[in-house]
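A single chain comes next, written as structure tokens; it is the form predicted alone.
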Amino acid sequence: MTELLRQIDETCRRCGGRTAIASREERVTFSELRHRARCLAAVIRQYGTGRPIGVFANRTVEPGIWFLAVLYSGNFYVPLDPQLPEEKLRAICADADFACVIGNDKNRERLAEMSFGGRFLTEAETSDMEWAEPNMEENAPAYMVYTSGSTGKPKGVLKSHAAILSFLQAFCHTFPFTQDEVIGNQTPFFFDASAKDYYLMLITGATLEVIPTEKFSMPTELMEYMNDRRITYACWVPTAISIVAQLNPFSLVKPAYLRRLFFVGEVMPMKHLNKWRSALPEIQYVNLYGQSELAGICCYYEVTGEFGSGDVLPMGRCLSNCRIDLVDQGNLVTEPGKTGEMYISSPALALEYYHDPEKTAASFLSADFGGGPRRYFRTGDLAQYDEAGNLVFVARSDYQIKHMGHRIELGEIEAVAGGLSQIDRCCCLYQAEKRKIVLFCQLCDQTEATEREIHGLLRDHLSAYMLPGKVVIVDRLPLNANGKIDRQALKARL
């Protein structure tokens, strides 16, 4: 076994009778998790080792068992969204060429409808076959996530056992977690961000509580559910945190056991976070930054002190296992306030883009920015240092536009607009063929404002060349399955 799998196995034995994963319907102890995973692993092993295994990531406890079964079998898993459009599911199945796919009977029917010709397993098909310890290198692949990328074509990001362990060691050194933690999971298991919750449970012996998705649109019930399950730690996307803040359940019920609220995946609007901080000043708030091409995260910033509604939180500093260099046209950026692209070097970097050596070579490269050559991931994210030495996110490089002779960060427009008291959330896009900046806005409840009025307010805060050419007020900004603002859906409305 790899060191990661050995430590997971030791956790399962040490914490045997404690709850590992729980949902509204079911609880599984660490002993049960280990036993069921090993039984299924013995069956999966018949199809070889070192192969990709598709796993339908339903919002239940089962995927947590199936993921571990794949690791115990010496293969690597690929989480699958049960609601994924058929075209994308076909593309992933074709690209991965799964040795088998694991799921429930409903998932089997879904694949049958699209004439999937591969092997399909349910946990009911496990047998009394004896489990054999897999022989794997430390850098063996553990799991792969598919992201759509800029072209919309799914790309597989492959991560190793060693990368996951590197992240966990650095993360748990910075934020000591114990087996008494109860993790409130918001992110679906088919999204990469959920891996932090999953592996944190496996390595520490904490309990992973799968919160029902519908609770996030009913914040009072969400708070009650968190109290019923005694949730102490949550790492959610900022949109989920913002929805709770907007509906403001804290005057009725507060999360009595919550000690830590982390957020990752998007820029956190300060006016929403300030509502949490005002209602729950005693808990720890931490802004995390990471990439799908990295196991876990690489930067963190603990929120302390006062921040205004329009302020942008720093990404902070690197975890101990990471190094980040800012680069502008091949030159290292060290001066505060100057923008550069983020290059990440870490043992936690992904192995490759699956079946795409050209893209792998373009994004994962060797460079020497001081101290000798290192393997870097070129992120495409632009950042600066502040005067305290913290990294501050500026924009995606593909969100940086040239308009009216000026280089503009669309994220800067979003930060200013999001700071207006009338706007709950917003998203800024560029209509290149018409050379027009378009701002989509969702207004706060009990707020009335016209598009002309919003445009007038922005005129007081933005340079003329940064003003949106069009403001569109929507009832609700569309969200993707991960709870983030769905920019692709908004682009279709341009």
Contents of the next structure:
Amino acid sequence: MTELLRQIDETCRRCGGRTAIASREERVTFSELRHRARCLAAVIRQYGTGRPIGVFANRTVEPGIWFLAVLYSGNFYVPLDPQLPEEKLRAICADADFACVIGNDKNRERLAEMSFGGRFLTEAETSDMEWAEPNMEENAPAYMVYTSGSTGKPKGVLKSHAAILSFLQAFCHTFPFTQDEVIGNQTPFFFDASAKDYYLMLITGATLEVIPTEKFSMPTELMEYMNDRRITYACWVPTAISIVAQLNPFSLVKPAYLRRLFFVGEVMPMKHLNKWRSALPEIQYVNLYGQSELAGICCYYEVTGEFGSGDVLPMGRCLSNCRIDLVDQGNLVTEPGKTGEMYISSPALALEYYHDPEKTAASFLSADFGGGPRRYFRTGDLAQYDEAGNLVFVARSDYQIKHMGHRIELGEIEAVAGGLSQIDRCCCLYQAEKRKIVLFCQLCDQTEATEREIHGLLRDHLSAYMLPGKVVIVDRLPLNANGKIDRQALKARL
Amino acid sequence: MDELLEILEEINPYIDYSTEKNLIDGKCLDSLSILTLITNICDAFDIEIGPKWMRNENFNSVEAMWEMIQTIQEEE
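The form predicted alone done, now the form predicted in complex with the partner chain:
The next block holds the full complex; its first chain is the one shown before.
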């Protein structure tokens, strides 16, 4: 077994009778988790080791058992979103070439409809076969997530046991966790961000509570559910936190046990976070930054002090297992206020893009910016240091445009527009063929403003060459499955 | 009631609101749709929907929403 698996096994034995994973309807203890995972692992083992195993990630306790079963079998799992369009699911199955897929009977029907030719396994098919300890290297692959590739072809990112362990050790060193924590899970299991919740449970013995999705629609019920389950820690996407703030349940009910609220995945709008902070000032709020190409996260920033509505939270500092260098045209950037692309070096970096050596070589490269050559991941994110030495996100390098002879970060326009009291969220795109900057915006509750008025307000904050040529007010911005603004869907509207 | 139906159809025209009784629990409307729905109801009926009303049972069907709106109007 790897060190990660050995430590997980140790947790399961140490916390045997405690709840490992719970949903609204069911709960499993660490003993049950270990037992069921090992039974299933014995069956999976028949299909070999070191192979990809698809796991349908329904929002129940089962995927948590199945993931561990795959690890115990010496294979690596690929979480599959049951809501995926057929074409996407087909493309993933073709790319991964699964040794088998694990799910429930409903998932079996879904795969049968699309004539999936591979093996399908349910937990009911476990037999009395004996589990045998697998032989694995520390950097054996543990799981793979598919992210949307810019070309439209799904891109598998493969992460190792050693990478996950490296993240967990660094994260728990910075934010001590005990087995008394109750983790309130919001992000679905097919979404990479949920791996943090899952592995924190496995390594610390804390309980993972899978919060029903519909609770996020009714914050009053969400708060009551969190209190009923005594949730102490939550790491959610900013959209979920923002919706709660907008519907403001705090005058009626507050999350009484919550001690830490972390967020990751996109920029957190300060006007919404400030509502939480004024209602619940005693909670620790932490902004996290990570990439799919890395296990867990690499930067964190604890929110203290005053931040205005339009302020952007820093990404902060690196976890102890990561090093970030800002690079501009091959040179290291160290001066505050100067922009560079973020290069991450860490034992937590992914192994590769699955079956894509060319893309792997382009994104994961060896470079020497002092102290000898290191393996880096090029993030494509542009950042700066502030005067306090915190990293501050500037923009995606691919959202950078040349317009009227000026170099413009679309992210900067979004930051200014997002700071207007009328605008809830916004997204800026560039229509290259018409050389026009287009700003899509969603207004705040009970706010009335015309596109012309928004344009007029922006004129007060932006240089003339940065002013959007067109402002489009939309009822709501389209979101992708991960809850981020769907830029592709907006591009289609141009 | 027609005005409420118009609001709902604008948010998602593909749901049969006359028969659907499980709009929230059945996940027909996601959290962002509900945010828009609540905002639009408040605007259209000139009411404030406080946190005590934000429960699935008050939004699961058109009838439940209509009853809630009328009760809030009476209370205000």
